[in-house]
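Only one chain is included here, represented as structure tokens and corresponding to the form predicted on its own.
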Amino acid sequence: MEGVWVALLAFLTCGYFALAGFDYGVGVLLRLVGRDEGDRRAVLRAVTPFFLGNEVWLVAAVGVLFGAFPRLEGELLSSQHTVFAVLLAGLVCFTVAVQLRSPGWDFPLVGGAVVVASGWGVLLGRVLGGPAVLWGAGMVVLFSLHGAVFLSWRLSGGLRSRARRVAGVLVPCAAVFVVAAVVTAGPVPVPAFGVTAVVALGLLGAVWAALRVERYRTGFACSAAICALPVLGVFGARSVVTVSVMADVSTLRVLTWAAVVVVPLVLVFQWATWWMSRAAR
């Protein structure tokens, strides 16, 4: 029973990083890819159909964390309350700016996206014991790469070419982050950290190759996997997600009935979002 809930929390968190990651990446790159107001509107039109669906993964993951992992939630909120406060402020700022989009909202939109991406990186770095500054900057690079690959796929013409060039620059930057994260790894034991880094470098090579031959969907799948890999590192660490931070078995059994209903709804909603967006193109 405990293993099922650990796997469910890992699945939902990976889904959030893999999908909402390109939302934040597009936000970071808004004024770099979009040179004028018309370009920026086209950039945001590419991402807005998926925006709310991607955020649902975060809501579902937080619900599982609060219900099935009460001690982990308490430890994280008490030890990282400043990071969570900044993250929440960035999320509110970014979400409001996307919904109320106008030229005057560019600064909070870009700033909110940077704060959210770097905030998740700082939190990952602290949980894994690595340098918080390195992880904060690294997650901004990974999400920006994911956003650039997404824009390369969903846009056309000059905007696509510009997004491809940005993605090409970000691939080696992301590789430097992966290597630096391994070299400066903290005291938290992560048995498969080296293997995860090798997989990440392989996926970065696949992104670069996919962009070269214009296989954008393949590149997007690889960049999504890269964004989810740090989450797997947290769940692979021996001293982070353990049975001692979970609710008792009787509580987990009750929660299982709710999960049987909610998780399929999240998956169906996500599938419907992508299917309708595909039909609209």
The other form holds:
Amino acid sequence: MEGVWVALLAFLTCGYFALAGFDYGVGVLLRLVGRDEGDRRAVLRAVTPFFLGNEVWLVAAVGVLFGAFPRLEGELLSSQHTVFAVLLAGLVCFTVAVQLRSPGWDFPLVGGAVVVASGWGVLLGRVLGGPAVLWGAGMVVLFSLHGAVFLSWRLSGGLRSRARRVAGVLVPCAAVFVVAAVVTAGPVPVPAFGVTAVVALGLLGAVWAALRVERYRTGFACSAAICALPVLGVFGARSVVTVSVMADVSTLRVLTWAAVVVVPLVLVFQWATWWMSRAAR
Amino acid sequence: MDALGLARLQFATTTSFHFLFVLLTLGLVTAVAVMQTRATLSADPVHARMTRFWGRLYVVNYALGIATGIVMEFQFGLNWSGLSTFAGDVFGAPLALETLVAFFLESTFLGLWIFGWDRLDKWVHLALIWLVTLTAFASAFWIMMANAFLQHPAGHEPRDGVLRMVDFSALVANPTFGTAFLHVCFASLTVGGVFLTGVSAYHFIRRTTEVDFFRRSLRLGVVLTALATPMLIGFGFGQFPIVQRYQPDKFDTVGAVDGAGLGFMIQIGFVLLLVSWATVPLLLRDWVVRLRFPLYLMVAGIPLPFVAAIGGWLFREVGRQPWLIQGVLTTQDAMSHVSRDQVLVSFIAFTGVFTVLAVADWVLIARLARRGPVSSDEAPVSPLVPAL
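Switch from the form predicted on its own to the form predicted together with the partner chain and print that structure.
Zooming out: every chain and molecule, the one shown earlier first.
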């Protein structure tokens, strides 16, 4: 029973990084890829059909953290109080700005995306014992790469080639970050961390190759996996999740019923969102 | 003010912001679902236009609902880690169920609904808005269940120094849950009804040419309010004996803040009940529009149910102090080990961001409401909203 819930928490967190990751990446790149107002609208229109569905993975992950891992939730959040507070303020700005945007909203939109991406980086760095600045910048690079690959896939014409060029610049930057993260890693990570880094470098190579041969969907799948990898690194490298922080079996049993019904439903309906947006193109 | 006071103030502020938006979300989505049902069944295009216009206001309002909701969820762990450490096994379960069974599904359905206009089969699209409505009320269901546990802890036993769940059905059967949940449901329907009425009345004051459109909207608003308020008041007073029995101190220690909250709520509730029923006969032959002065009252009345809702919530929460979980865990003991400065920084950050964004959101809602149901090829406000 406990193992199922650790897996579900990992799944939801990975889902959040892989899906919301390109939201934030697109936010960071909004004014870089979109040179004028028409371009920027096109860039945002590529994201918006998936936006609500992407962001809510975070809500689900934290809900599971609270319900199934109550003694981890309080410890983790209150020990990183200020980082979470800044991250959340950025997240609120970004979420609202995407939904209500008119041209004046670009500052909270781009700024919020940068704050959220670097905030997750700082948190990951602290958990894994790496330098906060490196991780903060590194996650901005990874999410931006993911966003650029997504835009290369979903846009066309001049916007697509611009997004591709940005992605091409970001691939080596991301590789530098991965290497630096391993070199500067603290005493925490075990060999699993090195394996994660090798996989990450392989995936970066795959993204680069996929963009060259215009296999955008493959590239997108690889960049999504890259965004989710740090989460797997945390779950693999640190035994943060032990039975003592988890809720009792009596609670987990109640929650399991809900999860068994809801998670497949969400997957089906989110797949339907992708299918519908593809059909409309 | 010390760290505890600041953390409490922060919770009150965040929840109040969240509450203002979710109430309208719940009320408005129900009205939109009714409109879309009529649009699907009838050949008259006015219903489809109503669905789009009111649906757009609903989506703009939802933007702040989701943003404030995320902060709400994190706040438990940030400032009240004692609560999750000690009672997370029981209190966390309905919250986790809310995020999975309600919020996760609701946002997914809503995204599909927004971008499914003219792309999905009309019956599938109609089913989606009803699923959004259902999951939105399911959110209120789980949240009120979690809150009821704080008022009257049931279904748990202390083991290993923390609370463990022994009986989930006792959480559902909690006497401080059912009546309060229905009270909140009808409060949100009242908010939706008063909002529809007020915005429609504004257009009649401005002598709109969209007479049929706003006559139907106004009628729906008045009827919704008239049907919801008796239930609202009934389930409100129905809670008095329950509070008397399980939380007798609430009435004895009533202070300035929660006492005023309770008083405002009751008065506003009765005013809305009387006015909405007095308006129902005036709907005949459009008397309400021809008399004109009721229209001004309707516009002025838009904020009233919001004020009442905040007042009622303050009474429910402030009245329980010094307990966070009645008789089991004090608010003081539930506080995280964080410094006053940390709480202050986050309080200023959240309150500042919420204030600016909430005002911007209301300005946008007011602008869209004032513009009325113009054709959909106008300049879009945002990439998410104009998809409607």
